[in-house]
Partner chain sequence: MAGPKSSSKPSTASSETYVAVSTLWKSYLDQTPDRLKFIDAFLAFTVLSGVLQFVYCVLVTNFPFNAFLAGFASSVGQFVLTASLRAQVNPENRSEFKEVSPERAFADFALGSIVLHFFVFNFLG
Amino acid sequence: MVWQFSWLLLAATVQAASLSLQSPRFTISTPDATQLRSDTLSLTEKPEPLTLGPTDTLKLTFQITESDEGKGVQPHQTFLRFYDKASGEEGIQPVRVTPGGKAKFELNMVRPPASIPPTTHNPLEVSLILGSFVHAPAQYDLFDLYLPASQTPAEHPDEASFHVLPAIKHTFRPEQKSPPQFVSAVFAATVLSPWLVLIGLWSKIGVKVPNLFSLSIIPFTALLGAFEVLLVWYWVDLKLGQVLLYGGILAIPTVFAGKQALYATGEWRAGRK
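Taking the sequence provided, give its structure as one chain in the form predicted on its own.
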């Protein structure tokens, strides 16, 4: 019960603690330290817009305190936000704050920080953002600021690579024309002519294979025919891996069938002797 009460008391303390801004003041000066404008900022109403020239300097000072005790504190995060309402561009600039809550920021237009967004003829809305782990966050709208228009940045060498490129148009070669049917027939006859000569010579010599269809020879002959069918199938549809697989399977019975055929042939020749 005591533990829960302690947490409630801490939460109430944190809720009660808030940050406030004391003595906010701005000064616009030229390079020779001549003050063009200097005034105290009101947290309830914006002043007339501030305008900086190409060589002017804006100095902003303030102190951050606790609203209850008026003691200077150092928030965990302090930022100035420069926002262009017309373009939606914004820049965030961190501000250094001392442990006593005092802060000072200078904007020199000779060397403006990179956090300043691109500027045109529209003013930048400048606000202060405070963040803390032990205090409620706070934001104060300070003033509107006119800055010299930004120069057009130099084009990056790779700028063209980040734009839409022309569509790639592929040019395909025309389909290869088939030769005339007569030429194809001549070459086909040339390829088949050795077989015709071979068959003609066999018919004159009279090749005799008396035991070709015996039970000892026909398995080997059938397996050799299966290899020929496999090669034709490979040419038509199969892939190399499939041919090697099926060929390896056929090779096992072919070895035994061939051994049996050779043994039977030797027996027949021995009998004729």
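Positions refer to the first chain, counted from 1. Take the two forms, find the largest set of C-alpha atoms that superpose within 1.5 Å, and that set is the rigid core. It should be emphasised that the depicted structure is a prediction, and the values quoted were computed from it without experimental measurement. What changes on going to the form predicted in complex with the partner chain:
- When the rigid core is held fixed, the Cα atom of Leu223 travels 2 angstroms or more between the two forms.
- With the core held fixed between the two forms, Gly53 has its Cα displaced by under 2 Å.
- Once the rigid core is overlaid between the two forms, Ala33 does not reach a Cα shift of 2 Å, moving by less than that.
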Contents of the next structure:
Amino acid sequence: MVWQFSWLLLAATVQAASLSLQSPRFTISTPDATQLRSDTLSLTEKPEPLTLGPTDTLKLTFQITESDEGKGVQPHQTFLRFYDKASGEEGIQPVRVTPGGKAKFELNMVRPPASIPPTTHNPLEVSLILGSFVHAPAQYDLFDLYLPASQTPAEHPDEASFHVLPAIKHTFRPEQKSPPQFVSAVFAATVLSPWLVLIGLWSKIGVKVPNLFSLSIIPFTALLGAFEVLLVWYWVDLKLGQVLLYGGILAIPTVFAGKQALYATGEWRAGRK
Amino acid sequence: MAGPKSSSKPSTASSETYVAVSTLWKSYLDQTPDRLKFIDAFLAFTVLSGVLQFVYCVLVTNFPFNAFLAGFASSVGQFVLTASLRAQVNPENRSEFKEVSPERAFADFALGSIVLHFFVFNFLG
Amino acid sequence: MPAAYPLPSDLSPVTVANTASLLRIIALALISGAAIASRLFAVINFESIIHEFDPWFNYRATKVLASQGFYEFWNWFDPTAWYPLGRVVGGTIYPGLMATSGVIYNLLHALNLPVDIRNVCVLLAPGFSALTAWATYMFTKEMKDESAGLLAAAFIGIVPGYISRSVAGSYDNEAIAIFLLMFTFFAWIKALKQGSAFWGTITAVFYFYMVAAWGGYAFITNMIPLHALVLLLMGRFTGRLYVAYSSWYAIGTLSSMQVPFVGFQPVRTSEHMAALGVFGLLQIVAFGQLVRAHVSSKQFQELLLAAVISLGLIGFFGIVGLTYKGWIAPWTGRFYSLWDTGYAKKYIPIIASVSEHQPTAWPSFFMDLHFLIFLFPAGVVMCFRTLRDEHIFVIIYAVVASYFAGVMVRLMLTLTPVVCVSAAVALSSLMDTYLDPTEPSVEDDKSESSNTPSTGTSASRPATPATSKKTKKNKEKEKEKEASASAGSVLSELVSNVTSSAVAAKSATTAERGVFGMDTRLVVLLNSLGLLLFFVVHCTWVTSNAYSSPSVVLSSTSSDGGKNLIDDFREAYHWLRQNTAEDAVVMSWWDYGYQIAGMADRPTLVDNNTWNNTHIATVGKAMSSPEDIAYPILRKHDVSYVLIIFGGLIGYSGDDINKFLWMVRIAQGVWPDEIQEPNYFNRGEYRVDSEASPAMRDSLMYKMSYYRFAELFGGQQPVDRVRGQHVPVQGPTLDYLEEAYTTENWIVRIYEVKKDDVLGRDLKIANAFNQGKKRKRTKPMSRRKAIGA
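May I ask for the structure of the form predicted in complex with the partner chain now, the form predicted on its own having been displayed?
The next block holds the full complex; its first chain is the one shown before.
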């Protein structure tokens, strides 16, 4: 803890001294050493975009100094960043700086370093990034650079599988539709119509139930009816456990009533015979 | 088992068949006791309602399939239970059903119907 | 008529009948006791624990049912199984078993008996085996008589073929299914005999219970129609058959559709069409019979016959046509595998990979049924002699079940009851013949014994075997008593009774006359008694040694005879439960899915439900691929731990390396380009030693199994005790996984899947760096490629 604090403190005190860039300069030349373009770079505004042919060489020189005393220093890290805004490709190239703060970078398009990213017809933004333990970090946008287009980068093997998947859409079976109300009603009436047939046939046959309301029969019939009512009630409201419970309770008197009723009918039948 | 259904037996054009069917119908009317006719009427009713439900299922929709099955199965189940009852109380079958008296048959019928209806209502949804 | 030995004569028939029924009840009670007791070896030898694999799921489901209620259980969605898919449990199980124990549990609690749900589950199977014995008694009683029933009950009570599925702790569907099977068949026979819709309804209700309890209900669905069809073809159509079958089918089919897992199958799949077809046929035939009763015209009868046949044909072709149209699902693969034993191996490796689905080896028939298998054909022949309707049922059942038992080990279970029944019929016929004291002066014993069955209840019975007065009427009772005594002897509890009767018999040898003297009788009877005794000894031995292992806890016998319990599984599951995050996904082969869910309470990728073949194949692929291919699969499925079973150290042969080929085969079924079975063989041999094929050596399973195995041997050549092969001294290395836990006997090994390297390196490189290996310097490749270069 204490160590960390002291380190932060140290960093705060030396922040005062910052890095600056002196005499940045670029030169573009052909293989036969003719200079196509050469200019110093302004740190405040970008020059005209630079264009490099397939065989040209870009040379970049600059010196890094401490802003207070103007003494050349060697920062701990110095990078050139090539960034293609359109495709998002970027390349980082470390630059060697002498203890006196002088640096030289050469980009030969015949043998470009591995860090140069694949390019299209869009320019690369070139910037210089300085990092130091004792100074505040600094970044300078130097210029835009047109390079000859290269092949589009090979797709990463995981590219096919690693990307945001579209939101999952569940497909459900289409909801089955009930037929129109009218058709339903007609068929309901049709399906109920056999009751008429039944009543008609029964009245024609004319079977009498002479003992239906006798004392021995009626409890049985009533209890059977109660069972049916219970089942309808189950359909409407009750839960399974309740139905089984009530049914079980109902079963006991039904069995006794049924025994008595059927015994009585058996007697009548035997008597009639 | 279904008495009245016999009238709708496919009668081919030949008059012999017609005669046979009409004698069958006559013999049915003459020989069957009223109690059995009573049951037969109920059988005809279950057949009719089952057929109508089936027609509805084929022609219109089988949408609540469970409801259709419950309704249809209740017709079929009630039909076979009633047919069983009929077979058991038929005096001609006395020798086959030695252990089942008509009263016992009715008790069986009642129990079977209640169990059947329980499942029907359970399935109705 | 002369008698071979004296019998008491001064007993009233009522006394005898009462005593006989008392003896029967006592015998049945003792049989139940023996049935339960013989299944408790597992509890005594080990502890009250759920066995095997599937029972763990049933137990877990029952816990949900008991704690959250029926409707919650019905709608239970389990997100931890089949990660990340989840499983709709309520709609994909047969809930009968859980509902049964839930009811028992609630009943006991209502009676203020605070029994743990685990104990209810453990003891459910033994309890139901007692009921099975009773159901078998009732069934056999319908076949022959009470004495045969008692014998059959005693047989089914202790026969290893049934015990193998119903020891205490074997909390599986079969535990209650066999009782339901026997009772349904009993009710069916009863319904058929009486022509009673009441028994038909009982059959249907128990059929419903069976459907709710076991996938094997299809056996009943096809047995009963087959029986009805055979009766029909034999010209044995009666109103009784119509009543019994129709009431069963109408109610049974409707009720079976209430089980969500079955759904509309009874009207939609071919397996159930036979029942429907026979139902329709019966209606037609019954109608024809009715019409014939009213008309006697010859011509009309011909017309009727034609109509019936054509209607039958129309129905048959209708079903075939609907199958083609896709309205009725054709036979499923599981069904085909019953007819063609090679089918499953070719098309559904996941079914073939279960050892229970392999064809039965011949010795196991003897192992499971002992001498019953010899009496079995004799009993079937006996059925042919008095060929009543119910005997035809037993014959069909015997033929069908024998075939199925030959096809699949698992279906031995359905054969066992019919073997017990037939063997009991045969043995009791033998006993009848040789216990009958009538001397063969006029007619021989055989015709006597075959006449007796139906009059069993009214026969007279002795009070005590000690009384010695002669009567010719009492031939039945001796047989009866002897049968119950022999059943008792099977329990090894009524031995004294047997010997006393033997003594009584011996005292009568002086009265011996005729061709069939006492010596003949004694030779035969003592022989059969000896067989029964051997049967008891065999059953006890098999039960205690072969069928009572929970397979969660293993036992080994050390050289001095002491017993060692190997508790690695629970050790590992407990470790998982205590040391891992609650949502850490554990990958293992599907065999262990239920156990991990039940004991460790962690999500699993696959389990014993095996409904999703692709998911299982994914696990198979991960196990059989090299590490760098398996790693993305593991990461994509959020796997945190991989659990494998390794028996190489102590010689546990049911380990994952032995199951490995099935993983390869199942993976090959889905990715034939990436996984090929021959790659895992070295010149046709399955090896794990230095000769192992490269694919084998690189596979994740091999690496995880033998990782650091060599270190145990201190530089010597390590030996795999299961395969009996020498494993290379230089063991495999792991880059993407690290060992998390290995149990005492190395049976369970758990590996943790490494997360991404914090520095973004490939895990292989990171691992090499950690081991201090110098990385080869390579120039980074330029991503830029010039056009036309």
